[in-house]
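Below you'll find only one chain, the form predicted on its own, shown as structure tokens.
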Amino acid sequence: MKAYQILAGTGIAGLKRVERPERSPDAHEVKVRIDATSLNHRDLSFAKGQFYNPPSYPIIPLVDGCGEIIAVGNAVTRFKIGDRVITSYYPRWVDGALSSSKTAISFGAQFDGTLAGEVVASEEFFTAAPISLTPTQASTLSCAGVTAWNALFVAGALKPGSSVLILGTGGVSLWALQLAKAAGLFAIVTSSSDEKLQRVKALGADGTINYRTTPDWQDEVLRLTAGAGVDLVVEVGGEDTLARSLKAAGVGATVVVIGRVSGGGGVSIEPGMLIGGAKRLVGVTAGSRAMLEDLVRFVDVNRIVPTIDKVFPFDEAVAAYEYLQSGAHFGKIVIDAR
């Protein structure tokens, strides 16, 4: 079969085609022949050895997934041979409050993931593919996706008519503006390009920002807002953008941190901009089995069709890593693997 494997902390370079033995289904597993995977910035904080948990041995990489299943084991029961499939992101989170137990592993960090041809594993770990897709688009919902969805709906509990600022056009920003805008929310979108925002804009972004040309972006976000501030802000930047997202906030508002663009490091917060506005400030990593069900409905639904910046065949797997780590993407990044 054929795969690539990375050895946490070798970096890019580390990432090398191999050949893997073929294995059945055990009782309850199913075989998933992959057809599209795309790539998070969790991928490469793994291939520089910042991921929690990993491995000391090699291991393929990836956890978005979209493929058919070519074998089932003979305990199987969600599942059949031909019907198509994604990869949950934390396979032992079906449902509930998040617990340290149900995000200890994941596909492509503490087990083999998806950049292969195959994929065996329990059918515990897979949610039916949205009909209304691709394989290609399909292969974005399980990690950005999802925490977009994640973000908008369960942590920040958003309704229609209520206002949201997206950090940034990367695949879990651009996911929370499509959504956003099917669930009839006021979006504000920033980013360092004209050009992207052009390119939000036409995906139905109701405000954007250059933050380069307007560094203190913040106060724009409330010119545009007569004043209030937003109902969430989907932050991605870490510490360099916190501070701002949370003077963009409204009264009661939440600020979901999904992300550390900007960096990990220290950053200084001011404990009466959370008291005096009765702010929220959330942390979201992915979501459940039963989050990405729900968004898998919502895409069918609404016909959301993810952005996709640039599809790289099997082969050049090393080369979509190197584009992710370039910046310069406009939305997911997939890796056709038929």
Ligand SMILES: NC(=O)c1ccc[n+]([C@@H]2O[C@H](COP(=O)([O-])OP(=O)(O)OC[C@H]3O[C@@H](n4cnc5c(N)ncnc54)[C@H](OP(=O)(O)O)[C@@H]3O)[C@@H](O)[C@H]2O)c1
Contents of the next structure:
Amino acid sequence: MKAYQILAGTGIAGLKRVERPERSPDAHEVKVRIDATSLNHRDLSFAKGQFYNPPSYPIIPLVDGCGEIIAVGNAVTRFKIGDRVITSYYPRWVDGALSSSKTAISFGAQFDGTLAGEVVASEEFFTAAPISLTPTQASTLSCAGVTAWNALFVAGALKPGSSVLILGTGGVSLWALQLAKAAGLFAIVTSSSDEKLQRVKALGADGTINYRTTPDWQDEVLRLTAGAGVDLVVEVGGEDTLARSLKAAGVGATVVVIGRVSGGGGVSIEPGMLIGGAKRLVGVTAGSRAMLEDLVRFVDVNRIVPTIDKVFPFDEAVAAYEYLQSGAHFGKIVIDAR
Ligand SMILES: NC(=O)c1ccc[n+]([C@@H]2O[C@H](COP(=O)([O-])OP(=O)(O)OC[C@H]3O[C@@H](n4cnc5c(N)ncnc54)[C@H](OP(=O)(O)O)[C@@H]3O)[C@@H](O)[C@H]2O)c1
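Having seen the form predicted on its own, could you now give me the structure of the form predicted in complex with the named molecule?
Okay, now the whole complex, with that chain kicking things off.
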């Protein structure tokens, strides 16, 4: 079976094309022919050795994936041959409250992922793919999509008409924008690029701010919301952005801490910034399978087509990683595994 493997911490240069032995599914397992897989910032972090709890041996990377079931074990009940499925980020987190055991493992981090011709795993590790999307499009839900869903509608519990500030135009952020607009939210997006801001306007953004040319962008968020601040911030920036995000958040607002693309160092926050406005600072980590199922239904009902910047052939996985690292992308980067 064709695959790539990587040892955590060896960088993009450590990504190697290999042949892995094929195997048949056990009783509760399914065998999925992977049609498409997409990259996430965490895959770069894993390559650089910045991801938690990596194995000490090379594994097949990537968590996102969509494919068709080509074999089932004799005790499988949820799927049949021919079904199209996507991976669930935390396969042990089916539903309910988070626990450390539910989030202990994820595809392409603690065990083999989706940058391969096939994946054999428990039927519980997959969800039915949206019927309205191609495999390429459906390969973007498992990480970025479900994280944006969790931030807006689970951790954030937003209602139609609420306002949201979305930082940057990467995978999570554009998913958040598309979900926000389908749900009737007021969305402000920041980017380093005016050209990318034009593109987010076409996706429905109500306000746009270039965070390079407007370094005090939190003031512009207040202006765009008539001084009120937003109800929720999709905080993917980390070190350089978190304190500003808190200032851009209104009374009773939630800052959902998701990522650290600007750096993961310490941030100075005055307690009064949270107390005075009764603001909430909440971390999220991907989402449960139940959240992914809710997202799939929402995508189908609202005919949401995820924003894909570029599709790379399987043979060019290294180039796909390098493109992600460049930061030039707008939305998702997909690898065609067929
Ligand atoms: N907690 C979770 O469960 C979870 C899940 C998914 C991702 N994450 C994390 O969330 C972050 C984003 O992930 P991703 O996969 O969406 O990444 P990505 O596709 O690589 O997106 C990166 C984008 O961030 C923007 N950016 C960079 N520096 C910025 C800054 N100083 N201020 C505002 N925006 C900035 C850039 O947008 P412009 O080019 O428009 O400037 C860039 O395109 C990463 O840190 C990732 O590890 C966490």
